[in-house]
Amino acid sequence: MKVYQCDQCEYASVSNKYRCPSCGTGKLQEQDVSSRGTVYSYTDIHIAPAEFAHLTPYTVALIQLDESKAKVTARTNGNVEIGDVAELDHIEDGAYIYRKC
């Protein structure tokens, strides 16, 4: 997975972007690293807008990386909990899909 971190500060994530929105002075570097990482936060979806309507219920969870600052807002293919542990299991139009390991 595509992280991109701040040579100035401790800002990551995993969208690019022209400079550090956190300090405002760094430039974002690429680096990869692993797509596991733990539950954060979650919530279960069950009134969703229009275009997603037709995947509810679904979970939509916040996976803090492993092996960066960097979290995910990702859509679950499972229920989970906070502190689990997560893994990406693929990238469906352009969402994030993890699976509970």
Contents of the next structure:
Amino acid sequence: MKVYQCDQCEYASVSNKYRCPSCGTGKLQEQDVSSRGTVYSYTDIHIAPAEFAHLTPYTVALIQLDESKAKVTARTNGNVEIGDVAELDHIEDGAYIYRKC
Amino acid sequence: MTNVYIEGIGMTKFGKFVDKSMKQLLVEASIEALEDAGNPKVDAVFVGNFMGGSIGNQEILGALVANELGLGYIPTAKVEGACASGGIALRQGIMGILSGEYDTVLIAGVEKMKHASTADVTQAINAAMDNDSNEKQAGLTFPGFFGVLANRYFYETDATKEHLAMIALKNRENALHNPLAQFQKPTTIAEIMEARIITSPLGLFDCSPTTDGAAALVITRKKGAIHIRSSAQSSGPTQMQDADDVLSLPAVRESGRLAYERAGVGPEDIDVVEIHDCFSMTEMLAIEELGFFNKREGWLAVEQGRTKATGDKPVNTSGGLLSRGHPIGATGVAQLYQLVQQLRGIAPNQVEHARLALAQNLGGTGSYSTVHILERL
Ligand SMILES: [Zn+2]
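Coords for the form predicted together with its partner chain, given the form predicted alone:
Next comes the full complex, this chain leading.
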């Protein structure tokens, strides 16, 4: 998984930015890290906008990556709880689909 | 400190008005505000609106107001900041007066949502997410964002779904006394707890409704009874995955900090509050971020009834977005409508001797926040 790590401070994100929003001076450097992480929180979505309605109910989780300070928002295939260990299963229409390990 | 005063207020009933156009709602609220202000000459108009284009096929709202009211060929603009459109429109008016360009400005906010299907409205609301992101593609929604926050809040504190239900119930009880509120049917904790789940743990009563409605204010540099002590605005992360602390809304915290600093007051001085409770969970976080209660202890204050109209820090005496209703672009203006009534001593759920009032308006998943602090002179 690609993450962007500040070269001046601890900040990291899964999306690139022109400059580090945390320290304001650092540049973000692309890094490859493991997709493995821990479920930080989640929600089960029962009512969704038209474009996702066919998937309901589905779970969206915020994953704290093991090898980076960055978190990633992912859809999971199946229910999860806070603290579950999960990893990337595949990428679908630009969405990260995670599964429990 | 600003040199700006609120001279007039107007608001339509909030609810479902399929037979009224967006223009009619705007004009109704604006005329009421102008009459309340004694029909002053207006130098500019700012209208807060979010989805008039996408689900109503109607733009040029500023010019429509000026034309329908016969205000002359004055400058006008529509302001978009998702659910903070109204608060930002007010702020633009204040900045216009502070710059010296205008003496008197009409601020209006409007939304018409009830004619569209839930799927279409949800889709249009999702325009306030970062569409070019893996997060949006994962299927995260606004209620989903606050559902994720709520589950983490429960994990880190002893709060439960019942504390969110207490917020929803309080706001419904306040709305029962507000004749302009959308929901005026009593409810119970049990009914709220058992309602259909939208995005776990949030159920139907934890989510603000779709609403038609408008609100308006006349602001002026001429000294009057209601002083806008300060106006502040901040931005925050546009994606949940970029939040440093998921249980923090930096835009709310920062706009609050700036507003207190500029007004020369602190959270302990505020007598009455209107907060952006788009979800019950949002109110929980905002009462902490604005410094009324310690971080991760808002649920205790809720449990103790401190945010009720009879508590020491009354929040959303209008019924809030949850029960007064949430016509998106009108919300930030409607908050001021309620607070001006509080300071005039004629509000539904009147807080005795209210002198300092605070309004906080949020847009997106914490993308925008405005805070205004008012004082009765
Ligand atoms: Zn940095």
